[in-house]
Amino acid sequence: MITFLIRRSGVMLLTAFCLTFIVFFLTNLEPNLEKLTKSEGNMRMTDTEVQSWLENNGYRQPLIKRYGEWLGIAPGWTRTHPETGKATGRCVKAGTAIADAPRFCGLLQGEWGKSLVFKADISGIVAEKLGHTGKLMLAVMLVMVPAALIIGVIAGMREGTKTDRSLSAFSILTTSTPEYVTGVIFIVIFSSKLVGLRWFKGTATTAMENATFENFTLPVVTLALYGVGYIARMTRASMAEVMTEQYIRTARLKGMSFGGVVVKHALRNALIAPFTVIILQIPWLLTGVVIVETLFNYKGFGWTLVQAVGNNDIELLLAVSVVAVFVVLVTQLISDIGYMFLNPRIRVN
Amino acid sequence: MERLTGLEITTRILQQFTPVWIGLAVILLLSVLLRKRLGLYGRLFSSPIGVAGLILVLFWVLTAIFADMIVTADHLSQVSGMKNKLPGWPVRGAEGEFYLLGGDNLARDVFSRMVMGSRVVLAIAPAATLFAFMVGITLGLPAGFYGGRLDTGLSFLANLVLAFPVILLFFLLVTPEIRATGVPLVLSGVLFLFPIIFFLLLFTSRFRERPGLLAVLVLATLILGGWAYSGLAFNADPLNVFYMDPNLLNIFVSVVFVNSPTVFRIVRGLTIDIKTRDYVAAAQTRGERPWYVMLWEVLPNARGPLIVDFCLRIGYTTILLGTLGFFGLGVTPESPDWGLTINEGRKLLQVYPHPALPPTFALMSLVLGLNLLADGLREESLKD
């Protein structure tokens, strides 16, 4: 067990130093750099004072001397300015001696610099933006969840029926649909003119400081409705399963009620699978995060992200790639974890 | 002249599609007579899910087909004085034209765009699930069969991928910048390449002990393959048949980076399965190379839940791609894709939401289509 713990957290490092790396790698493109000095300076930079910023800023070392700095592992670079003379480094902030600067400032120390696009500091964006998005996803889940088992214990119950049927063909119809379709949908049945219901908001601006029944029901139900039609019919699968199992049968002989059977013996172990399908839906909501909440202009993580990308804002790129990257791993392993202790079955050594 | 009514615009619109209903009339009718003979195809006429599903794709596939024949405008010229006007809407200076669908922000038709998108998807959905699955098969066979390091090796790398955010990739990877760096190049080159060295083995294990015949089909497919590739991946083909543009490169790429290492892990699964099956050990005592028993006795046997893998990859894809278009990544802003179209009506939705809707329920039907065909597959593929 401990071995497995440790061998499999060995591999989650490896998996992140490599993404990481892939991510610094694809937002340092030349390109990226090149638009980036022109927006830090001026759009009428020459290329050869393009390429002397870039050299004078540290931008001109090897890629991975520069990831090690970024990531805090390799001391911040140093230089004096061949004309002024004025030293300057990574880790010296404005007003402060080259001497007194840390030798490393990275994201292990909690340095991520500062954003582009908002002009602040991108360890309290990226806090902020998580806090809207965390609570879209909590509302989410209490909406997905329960609302997906129902579906599928109740279609998987009893397989083959007609209630099993309209509820498999409910959930198909939710997996075909993705968030930029229900969303349009929704918002032209609940919000637009031409229908008149307007029982919901079309935008979700409010409800990142006060989430209403109002403007916060249609981000939410577009964003669950998508994840709840795959779990649902994960848990059909498995309640099917279980059902045909030789111990209900011989629970129902004993002369057990139906639903007794269902709630006491089918239940436990037909939520097995749907477990881990519902832990790694979150990396999954990722995509229908930043959908979602481009489409109802909610300000989280998701809307932060194409920000970052549209105003090459590669410092806050980052930053929201290694979150999102993190957060992949992480419901990854508690999936694994979480699986080997709910299934007695499968003993990993 | 006057605006058509409902009735009138249904009419129009189903008069539209005669092309289409035609299609789909000849080739149910002889799947139906001939079902006897088609294998796994004609018992899904036995599923009413599965003919509701086959029914939805055929439509697309068939309107794709036809599109020129069934638009009733240009896709991409602007008619003044149509700018977001009504369905049903008169052609201003053209006898007895009419805007179906209404017209969009630009002026142009709404319903001509949605049946001109049809042929973007369905250009690129397919082929770029079918590369992934070469690149899936061709790795994911020898991962599941020899084990060891191999696996670790390509299992590492598939969930390296896995691990990757769909949507940061795509932010990453489609952008017109990284095209001067050459990274799509050389993910093309890479990707482009399991085709050729799939058919290649394929032969190989199969004709050894018939030169002759092996010589043409290696010969062919290096020719074949070869000329493809230049042009595919490098766009240096001397004949400039296959030519495709950087754009859709680009997009094509990054689907197939993102679709194969999925496909990976399902073909190492099987094979993993099938490996201990009793027909594979006679193969292999029979003295059958490893490559043999790979794509000519596991692989056949794992087709049922790869080819209901394929349907549902193929929606998946769909709306990876509406992603894309969604988000403006990778596609011309004149394109009629759907995901792009639906993300140009959405910013009028509240006013006029009739250029975004038609859109959406077209990916809908497609994508629904391809769900319910993929499961009326696996329930008569079950039945075995």
Given for the second form:
Amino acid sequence: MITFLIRRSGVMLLTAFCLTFIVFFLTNLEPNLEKLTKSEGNMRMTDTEVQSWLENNGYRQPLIKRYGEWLGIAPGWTRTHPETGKATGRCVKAGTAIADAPRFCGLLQGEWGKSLVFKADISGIVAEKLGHTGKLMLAVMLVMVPAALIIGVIAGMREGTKTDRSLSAFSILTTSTPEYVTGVIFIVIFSSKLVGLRWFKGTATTAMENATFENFTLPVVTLALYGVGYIARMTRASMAEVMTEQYIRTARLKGMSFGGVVVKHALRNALIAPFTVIILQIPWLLTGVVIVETLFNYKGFGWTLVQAVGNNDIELLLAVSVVAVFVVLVTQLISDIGYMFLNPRIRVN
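Compare with the form predicted in complex with its partner chain: the form predicted alone:
One chain, no partners, no other molecules: that is all that follows.
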């Protein structure tokens, strides 16, 4: 187990380096840097002024060196302005001399940079928005997982019956309908004046501070419905396979009731495969909330990602990407470890 964890940690670290470098490269392409320059200066800057600004702010250094500075594994860029004599650079804050500036000031040192849009430290922005999205994700998981397991288990127990076909059709319908379609339908039916039901009058924006049934139900159900079908289908297939195993028949021949066979023998083995799917819903929710949060104006992690992309906020976009990569890799490791504990037939070579 220790060897497995060390090996997987090494692979995760290498994967994180590769993915973050790709994002860093894409966000620092020339058109993005030009937009950044004009947003910091003015939209009428000439090409010469753009190149001068990029040179004076360290953007003309080699890409690998800038990536190392951003990570915090290379010394931060500093310089003394030839005209004003003031110290500038990544590690130099206002009023600080170059000699007093820290040598390393990147991601590993907790220096996430400052957002150009929100005009605040990125670490605080990411923590706040992750809290909002975490609350939404928790509510979705509490609704989605039990509902999906119940649907999948019932369908698998009654394979081939009308119940199975009805539940399977429902699962396929929810999975094949995009979140933005479901969200718009819910808004029109339950929240707008068009139909007149007006069951949910609150807005998701107020749910960030005070979540209630009226302002939090629609975004939660919109996300939960999309994931329910996928988990239910996986659970149904696993349950149907387990119910045909020899030990299930033996238990039935011994006189055990159908419900007892399902609870004591079939259910645990049937949930091994869906466990991995359930765990992997976490990174899907973290990145998949982009559409739902934008649609319902819920200012969480996904909404922040949209704002960073739309406003060319390079530093914020990089920070959000790093968090997303980290969550995906960690949840995959957790799912692998959990799968090994649930399935004793798996051995780590």
